[in-house]
Amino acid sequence: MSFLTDDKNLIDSAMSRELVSGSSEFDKIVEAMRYSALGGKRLRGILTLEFAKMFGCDFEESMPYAVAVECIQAYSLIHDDLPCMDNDDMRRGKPSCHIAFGEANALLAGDALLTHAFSAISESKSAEKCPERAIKAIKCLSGFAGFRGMVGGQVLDLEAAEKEVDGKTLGLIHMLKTCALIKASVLMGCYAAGAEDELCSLSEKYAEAFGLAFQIIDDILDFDGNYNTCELNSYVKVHGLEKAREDAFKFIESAKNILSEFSKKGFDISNFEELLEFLVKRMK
């Protein structure tokens, strides 16, 4: 899938070019900024440019609001690892942020990554030239990942680390936690391009279900073959491990089908079809 090598690289090199400090007194923050945010594989990032450009939008004009997902992403991740929250020494095969910066430093490089998001876009050429485009995706970005989303999924996540969920409970988490984002993600491709209404309603209902199998997948590649070690919240633990598989191959199927509806319509959705072969792969 040489597009996600390809997406990937131009979103590390905006990355790179947006996190500078411009002045000497900021140069440690925005170090530690780096260190976090300049890695990992942007599959939100990815889903940004790809919808985006199914649309008809070029990069150059989605890539602020790709970066905008990225740094939101990065920002979760640095305070996922505190020792308040996961407690992570290690992120990416190097220490954690505040493991490398100290803690404090650590949570204002994840604020700052949080705040500097919506700066993004809206101080991109792209918010200057449509300008209703980006109000919507800052709109969208704020709500999915605040505590309506990403971080009330946390809170619900942190609770049921230490006690057994149900089913319900565990979809929720898992809605919000995870979900989200990936929402976010595929919206703000759909504004950055001006796409209908009734093209967005499909990608957010495309970002559910691709994000729903992404998160049992990555819970049965965590899985360690015994229950009684298995956290507690994992999809594994409340549900088993076959109805695990079971369920991943449901929402992948669920995700093909929507993606049919586009290609109905006459829209490219190669590059989405081979991102659910990639999850499929991933579980073998």
Ligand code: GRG
Given for the second form:
Amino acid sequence: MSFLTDDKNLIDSAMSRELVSGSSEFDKIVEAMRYSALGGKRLRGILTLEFAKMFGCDFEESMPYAVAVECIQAYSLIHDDLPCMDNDDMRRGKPSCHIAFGEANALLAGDALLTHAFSAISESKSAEKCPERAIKAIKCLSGFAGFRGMVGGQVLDLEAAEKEVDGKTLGLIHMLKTCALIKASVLMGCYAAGAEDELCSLSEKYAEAFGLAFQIIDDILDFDGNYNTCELNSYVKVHGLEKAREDAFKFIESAKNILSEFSKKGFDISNFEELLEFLVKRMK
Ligand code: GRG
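Got the form predicted on its own; could you also share the form predicted in complex with this ligand?
Every component of the complex follows; first up is the chain already shown.
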């Protein structure tokens, strides 16, 4: 079995242990949180665990950071699906949270997952053992997920859905909406392990290339062959399918080059190579 499945299963179990009501008054909101948060590919959480592992930190220590990232991911998807945003009825192969639990409960489930991300870190044994690392991680996650990161990107993305956008604007949107949380995921792994600054900045560069490739591939997968009905803020609409594929490979190549830097320093990069292969295979 691939490490991807192993890591995903471990994250799923940790999320399931984390998201419990503890008292019957809270059963309803926790049901909605679990409904949306227990699923997905867990790519961000996997990045956190694997970067932490590469720099010498075991999964027990890094798991709260992976859980936090996945709570933010789940919240962002719930809110993104709401009628006031993308108005999507389906998510992760089932009715989206507001369809299953109503709009108000979905909004609150998203809020609760957002705030719980920071509890998961601050209440962890890792934070008790090494508070400086936890504070660094909280600063990183709140920054990248907030108005100068993912939320800011979502605002620009909503604007871009209404009008034609140029390549530069779309690049910025992807950097914020998608790459910001992926950068946070990677850096949280680095911070969980107490990695030195030079390794953190190299890791951040990897996250950027990975995130850009990931988003372009996502836009390619969403494209149904018709440019007229394609969303205005899609990479395929702005650049065309051929260039989209070319650029996806270009960013995969940059990510590989960064991995070889880690390899030269003696780190085991095999899982990260497999992760990039996973992205490429999704595109085929
Ligand atoms: C609503 C604050 C707020 C932010 C929303 C994440 C996001 C920003 C919007 C979701 C829509 C979207 C297509 C975003 C681009 C990033 C992306 C492809 C997210 C989906 O990630 P996957 O495929 O999802 O990793 P799973 O379900 O596997 O976790």
